[in-house]
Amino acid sequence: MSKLRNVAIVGFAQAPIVAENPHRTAPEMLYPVVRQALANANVERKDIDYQCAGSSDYVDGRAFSFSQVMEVMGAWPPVQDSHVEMDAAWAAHLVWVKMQAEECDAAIVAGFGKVSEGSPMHVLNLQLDPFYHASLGLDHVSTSALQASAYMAKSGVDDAGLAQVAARNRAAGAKNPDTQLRQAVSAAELQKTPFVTSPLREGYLPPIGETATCLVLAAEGKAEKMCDRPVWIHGVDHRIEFQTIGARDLTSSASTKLAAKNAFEMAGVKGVNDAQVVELGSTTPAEELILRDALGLPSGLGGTSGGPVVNPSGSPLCANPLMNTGLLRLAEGFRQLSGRAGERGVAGAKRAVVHASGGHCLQQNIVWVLGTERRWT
């Protein structure tokens, strides 16, 4: 791998994840978060030379909502500005590419999704093939149920296995003050919850929430001045599969496997077991099991089996704030490696593998490798 520019995460802040914040608009939610993230990185807005937001007008229920947040991200003095109609994890990737091109040295990445002002079930239907699948009225729960059913038939995992995965994440989420569900629940209790769409029970699905997030990235030379323990990006890659869910194998994630392979090669590591922490953007227990297979992790069933700690944050199963869920995985990697994870911190963690997903049934996947040391010298 040829030498690339060292880029680090140096600051992060987020608003509380709630089901609904009726007292604030998206810009009002984001403003204090941007100010806090900059303060955490010990910089002012004038020190930032690029900014990018990840959001969706459809999710927010307001036309051109992304233009409103420019005022709180900083419309003056003017800097390069961009927006992706994706989870803000992809906005972070765009910033990383800009820094590799030496078009900027310090940037902020904002995510926001005021889902209470829209209709997520209807909006997420629009991610499907418009001719054959969206017209059926499918939503993200029904397609996830199709995926879970196919995976269970192939792997032999049963309802109790899904419950175990959900319970383990809920136990981890109980230690995370920044997530939405903060109460541990046993697998047996989760199995008693009613089906939403079989085989997915209410206890196996996360609440859809809203929040605002802001990540600060900086290139080598500036990063060290902004953070006492910057977390360096060692590798990253993202891949996309067919939008048509009938045209791909829902029981595996080929795009995650390829993205991970390329990210590991960029990072100069053999595989996921070279990390101490893994954060997966899985919104159902079946998705987590599929992602574990793609990355080469133990199944997670039947107790601990060594290897890295998976989802110490509680994963998206404890909070799924649209447009922010993936960026929160990246933020958790930063918190873990910089000693900011509090009670859920993994002792001695020096490398993290972070995953984010978009679309139905793991259609789009991005994998990051983070480390406490610079990658290139």
Given for the second form:
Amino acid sequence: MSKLRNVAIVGFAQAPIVAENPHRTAPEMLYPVVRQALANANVERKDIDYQCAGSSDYVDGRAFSFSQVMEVMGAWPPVQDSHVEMDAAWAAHLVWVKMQAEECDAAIVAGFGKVSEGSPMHVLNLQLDPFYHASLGLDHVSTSALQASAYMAKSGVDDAGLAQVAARNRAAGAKNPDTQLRQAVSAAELQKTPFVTSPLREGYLPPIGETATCLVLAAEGKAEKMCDRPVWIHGVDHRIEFQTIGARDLTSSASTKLAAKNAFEMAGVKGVNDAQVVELGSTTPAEELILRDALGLPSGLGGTSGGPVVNPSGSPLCANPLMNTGLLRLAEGFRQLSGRAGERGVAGAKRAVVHASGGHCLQQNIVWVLGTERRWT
Amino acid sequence: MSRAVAVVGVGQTHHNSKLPDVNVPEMVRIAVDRALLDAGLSHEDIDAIVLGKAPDPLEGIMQPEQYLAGALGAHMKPIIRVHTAGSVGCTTALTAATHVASGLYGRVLTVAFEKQSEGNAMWALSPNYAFTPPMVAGAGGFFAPYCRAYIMRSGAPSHIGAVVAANARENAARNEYAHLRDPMSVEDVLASPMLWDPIRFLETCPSSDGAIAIVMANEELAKKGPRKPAWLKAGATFTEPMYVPGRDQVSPLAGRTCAKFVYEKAGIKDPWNEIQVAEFYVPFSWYEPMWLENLGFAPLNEGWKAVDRGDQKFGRHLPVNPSGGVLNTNPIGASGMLRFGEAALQVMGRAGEHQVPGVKTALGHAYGGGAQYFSIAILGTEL
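Please move on to the form predicted together with the partner chain, as the form predicted on its own is already shown.
Full assembly next; the chain just shown is listed first.
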């Protein structure tokens, strides 16, 4: 791998993740978050030379939703700007590419989505093939349930296994003051919750939530001045698969596997076990197990067996604010490696592997490798 | 940009109010296949894909890059989806260029589309803004006051808009891919019904179905291609908020800033004399003189004089929109990339009947939102 530009995460802020914030519009939620992120990075808006947001018109229930946040992102006088209709984790990736092209040095990445103003079940149905999938009324829970069934049939993991994965995430979430569900619940209790769509129970699914997020990225030379402990990007790659659910093996994630291979190679690491922390964008226990397989992690069922700590944040099972979920994974990597993870901080963590996902059944995946030291010298 | 970026292939569908024989993936695939064919490449040669389109509610498919992954040949590749309102087509192309300039991707396929016949643009383009009464007037109702303000402050005579529209149609007649190509005189335009004063029916863009795809490559790979590429000399996107006290909606600062930025990068001091062809995003006729001023081709309030002299006609000093422009072809999300693509074709000398002779430098431009989002690319024959 040729030498790339060292780029670091130097600041992050988020709004509390809640089921519904009835008192604030999306821009109103985002404004204090942008200000806080800039303050955390010890800079003013004028010190930032690029901005990129990730959001969805359908989530917000209006066309051109992103144009509402120009005021609160500080786009006056006019600024260099872009927007992806994707989780803000991909906005962060675009900024990183932009920095590799030496087109910017310091950037803010914003995520927002006013989930409570719409119906996620109906909205996420519209991602699917309009002829063969969407018209069946499938939503993200039913497609995830098909995937979980397929995985259980293949792996032999049973209901108790899913409950165990969910319980571990809920226990982690109880130590994360920034997530939505903050009560530990035992596997036995989760296993008593009703099925939403079999085999997925209420206790195996994320709550509905909304927030706004802002991440600050900077290239070497600026990053050191913006953060006491910048977290450097060592490697990253993202890949998509065909959407057609019947045309791919739902029990594995080939795109995660390939993205991870490329990200590890860029980072100069052998594999996931070179990291002390792994944060996955898994929205069901089955997704976590599939992603663990793809990354080369043990299933974690039947007790931990050493290796990296997985999902210290509690994962999206404790908070899944659409369009922000992926960026929150990156934020967890930053918090863990920069000593900002409080009680849940993994002691001595020097490297983190972070994953985020888009679409139904892990269709699109991005894998980052982060580190406390610069990658390229 | 740290590394040189070239356009090595351009492909588009024929555009029409309804392409009833194709669905969205099929329509997009036609453009992709044509671009790859043009570049002498196949899907295996593509390292990443950048997709752009305007609001998802126009077709009713959310984040369609997921549904279209197969049609775009994106399986097991990186793909991202850009959305920056009307400017998105040009911004998407520039995002692909950034991917190449980063050195991470050798060849990038960029695609933009809209299938307006599958939705209702008037509805989708009438969003509710917080604390603002809904206008439900679509883009025309939104931009008409800006055009009216331009007329009042520049003193432009009322026939200018009709002259622009008739000229654009004359240009579109030379472009086999254009949506509207029937002959239309200035008198026809003036006789057409007033939709949103001062914008008449024939001064308004159509709703189109269509797609465009472009292949970009780094210097080494571009030079291996079958024919001469178009080099990206400079490109940038600038945005400003809707609500700024004293914001100039007629000649927005973001447009002026963006133009200044790309001219500096491309070493252009006098755009009127150093650029041989320009493709502006003109969805309503009056925007042609407005952009001539905003982008520095004419002094403030004098853009209409260039139109009145006919300086922007095909065969004259600075042909504007030789493709026929947005006024005659408007698959919204693709409209900005069509400007970029036409600029590239002009530079490559491959624009067919609408080729402007001797083009060395061309400009492609798009704007969007409430005249807030600006995207400009300068393409040239030399690296």
